[in-house]
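Presented below, as structure tokens, is a lone chain in the form predicted alone.
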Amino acid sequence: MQKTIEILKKHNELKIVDEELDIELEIPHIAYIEVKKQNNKALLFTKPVCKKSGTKYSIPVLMNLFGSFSRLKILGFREDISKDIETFTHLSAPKGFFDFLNQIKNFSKLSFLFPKKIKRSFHTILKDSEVNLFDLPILKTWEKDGGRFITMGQVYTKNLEGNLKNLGMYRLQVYDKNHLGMHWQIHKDSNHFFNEYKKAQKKMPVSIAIGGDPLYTWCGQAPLPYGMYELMLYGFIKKERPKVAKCLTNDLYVPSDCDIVIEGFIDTNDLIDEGPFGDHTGYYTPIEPYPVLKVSAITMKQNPIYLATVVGKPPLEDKYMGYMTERIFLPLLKTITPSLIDYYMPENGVFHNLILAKINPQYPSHAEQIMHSFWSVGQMSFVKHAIFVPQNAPELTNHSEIIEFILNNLDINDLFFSHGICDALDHSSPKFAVGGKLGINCTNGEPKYKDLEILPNDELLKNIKQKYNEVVALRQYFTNTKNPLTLIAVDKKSRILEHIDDFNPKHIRIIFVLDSKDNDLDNLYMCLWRIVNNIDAKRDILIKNNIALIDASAKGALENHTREWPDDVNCTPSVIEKLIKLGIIENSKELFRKYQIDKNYKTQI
């Protein structure tokens, strides 16, 4: 981390904040706003404090480390890593002597995959009664969070037999001075290991490392297949073996240069309520029981740095970490779906909620076949909405052109609905972790229905309100396409899908309905974020008379949705006002409205 900070300074990618700032809300709010700016910086907070307890910390807090494309490049992340992966996925029998030599060269790179065990030197060792998690500047990010959470911990585990290892990145709630909540979800490798220990009635060793080479942290969120150790990616990318050292109180190994290591054991018979937590979806995840780590030791290097991140409404640091994952793992997806050319996960689709894919279709319904392939592969199985376009479509990241192409080449009568697993953080599905999925095939050319008669917004709103008086606002977009988008905001008092006959098919093709209190219809970026978060495709989409009606409102008793509907994450206005007065953040009204920074975003401009 010290070396990383020097590199950031050299490239003018670091802002040092020397003011005393609270680990509860103040530091996370500053980082949350900073990363949304163009040309943002990594932030090093040198004087974190806890105003509630009166604690002043000697350990600085580093945030937004991965928060820009320029910093990814500086830190050694290269898109051409995907070419190395692609080389290995296409290895075949050598065709001659020189081809044999090339393949030997490629295989030699595999020697870097396996960690090298060394001894680790410690500056600080705290064991048993000396352990106190509150001595670390662990942050409380959001007002309604259940407490302080470690957000960039590298979580090291192994299976019961010890032949499989895992490196994951999960949030970790501080309960007291020596207990942490382990938020690993039902689909994660660590949870599979946990079940093995539980069945054997044995305690499970867990170690959490913070800091060290930034690549360790990125590897923790890499979507590798079950049983493949994520730390091996470090060796593949760096072309050097990761150096690991044994922990003091359990038999796990962690990278030797990490700044802070928290060790302990989980009693598999104990679960404690964890949360709520403002997560990367931009919503609070509810309180649910999770395993608990009893901390047996904390070790630290000299002059350690505490690495943290903040998650919530996009765009945030995970945008850039996810981008590298997207690029690097494209070759592996191509091995499963050979007709795949490229794919893209828009940041405001929060990754698993929306994916665009460019394919080379070979026969009728090939796109639908590939959809099934996507929905059966690792973390791609969590994707809720998938849009497939042909190879002649515009670049997937050219937002205006690709949207127009999609809207000119989809037929709402051919939407593909499926059912399967959802991310455990998804709140819109009728059942936990199980819900509807939507596939949109834009590879068949333009739909064969008549063009619409487009009315001005005010006139169309007036016409709709005559039948549907809960509508309070309306905006139309992409009216030059075959499938114009109409967004309406409602003060909902009745079930939205029951109103499909209130819309005239001469004027409307696709209509999204959102709650008026939470949405700005002039802000398509945040409306898309809300829509893909809030719909379950099988429940919330109705097609009739060449109209697709999509209910993107909050669900409850009207829709027979019995699960808790969470609040979305907002900065605390009083904290923002204080930070503006201190001159630490800028009163950027445009930025606040664009990304709905706090509850007052509608009146900020």
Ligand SMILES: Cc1cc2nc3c(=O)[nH]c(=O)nc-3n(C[C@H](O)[C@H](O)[C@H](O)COP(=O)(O)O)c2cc1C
Contents of the next structure:
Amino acid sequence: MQKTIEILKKHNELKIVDEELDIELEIPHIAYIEVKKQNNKALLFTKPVCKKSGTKYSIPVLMNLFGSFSRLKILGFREDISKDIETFTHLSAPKGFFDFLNQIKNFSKLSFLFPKKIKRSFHTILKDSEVNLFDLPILKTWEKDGGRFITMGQVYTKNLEGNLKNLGMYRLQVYDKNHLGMHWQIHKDSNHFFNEYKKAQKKMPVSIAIGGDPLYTWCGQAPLPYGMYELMLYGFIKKERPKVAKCLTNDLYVPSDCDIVIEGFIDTNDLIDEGPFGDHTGYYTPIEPYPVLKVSAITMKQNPIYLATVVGKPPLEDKYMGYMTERIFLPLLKTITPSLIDYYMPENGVFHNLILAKINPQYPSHAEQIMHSFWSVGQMSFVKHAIFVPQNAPELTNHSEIIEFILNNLDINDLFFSHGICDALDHSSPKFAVGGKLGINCTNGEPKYKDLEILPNDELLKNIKQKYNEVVALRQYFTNTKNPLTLIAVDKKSRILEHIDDFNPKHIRIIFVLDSKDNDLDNLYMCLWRIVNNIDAKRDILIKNNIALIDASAKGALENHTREWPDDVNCTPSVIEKLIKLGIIENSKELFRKYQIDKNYKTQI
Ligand SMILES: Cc1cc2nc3c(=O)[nH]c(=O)nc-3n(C[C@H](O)[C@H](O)[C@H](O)COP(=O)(O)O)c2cc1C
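The form predicted in complex with the ligand is what I want next, because the block you gave corresponds to the form predicted alone; please supply it.
What follows is the whole complex; the chain from before opens it.
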């Protein structure tokens, strides 16, 4: 990490914050706001403290390392890695001698895949009773978080037989001086390994590394198929074998240049309540039982740096990490769906809530066929809403043009509903990790409905209120398209879908209904974030008389939703006020409103 700090300094990508700042809320809030700014910087907090316990830490905290495209570039992340991957996925029998030589050249890149074992020297070794996780500046991000969490830990595991290895990034809750909660969700590789150890009634070794080459951290979140070791991806990208060293108290190997290594064993019979935690969906995840690591040793390099991130409402650092993942995985997805041209996960869809895909359709329902493929492959199967467009559609990242294209080419009477597994973090599905899916096929040309008679917002609002008096605000968007969007905010007292007959199909095509208390209808970016988070496609969409009514409100008894509906994450106002007073953050009302940073924002009426 010290080397990384030098690189960041050289490229003017680092802000050093020398004030004493609290690891609880203060440091995370500063990083959260910084990364939402244009031309933001990585932040190095040189004097982290815990005001509650009076602890002053000698280890600085580095945040927002991956938080911009320019930083990804200087850290050596190359988009053209996807070309290398494509080359491998297209290998065929050589067409002659020179082609043969070319293929050998490509294969020689594979020699970098395998980690090289070396000896590691430690500056600090803390074993058994010397272990104290509270000696590390581990952050508490959000007010309602269950405690302090390691957020950028590289979690190294191996299966029971020892022939498969895994590197995953999962948050880790500090329970006490030597116990950590391991939040690997049920679909994740380390959890599959855990189940093997549990069945065999054996203790599971786990090591967590922090820092070192930033590429290790990125590889930890890369959704490689089960059984593929993420350090091999490191070697492929870096064209250099990762150097690993044996841990002191278990037999796992971790990269030898990491700043901090926490190692130990899990007793597979013990699960402890983990959370709540303000997660990357922008909502708190509820308390759930997870395995616990008993830490047997902590080792450190000289002058270690503690690397951390903040997750919450978008855009955040994971936007940039996810972008690299999206690019690198395109050629791999193409191997199973050759008609796929490109795909894009908009940041306010927080990855699994929304995907746009461009395809070259060859036959009727080709789009739906590829949707089925997506919903059957690895973590892509978590995607809740998929919109498919043909090759002549605008660039997927050109937001205004692609939205218009979609709205001119979708037919609300031809939506594709399915259901299946969803991300363990999804809060809107009626059952844990099982929910509705929506596929929108925009490859069939314009729908055949009559154009609407568009009314001004206030007139349409008055019109609707006569029948449905819970409506308090209304905005219309994209009224020039075949499917204008009407957003309404309600003070909900009755089930929303029961009101479908209160809307006039002469004036309205697609209606999204949001709670008035925490939605600003003028903020389409945050409304989209809320909508794709809050709907379960099978339960919350009703189509009748050429109207699609979509209930994006918080669910509860009215909808027979029995799971806990979580709060969304907001910065703590008193902490923000203090940081503004100290001159550490700017009082930018515009930024706060744009990303709903500190409290609930309503439509200005
Ligand atoms: C900042 C960040 C935090 C994450 N936290 C978790 C987590 O707590 N639990 C989890 O299961 N996945 C988490 N993920 C997603 C996993 O890292 C990702 O799904 C990864 O592919 C898992 O690796 P695996 O398939 O080898 O298990 C997180 C990702 C990021 C970028």
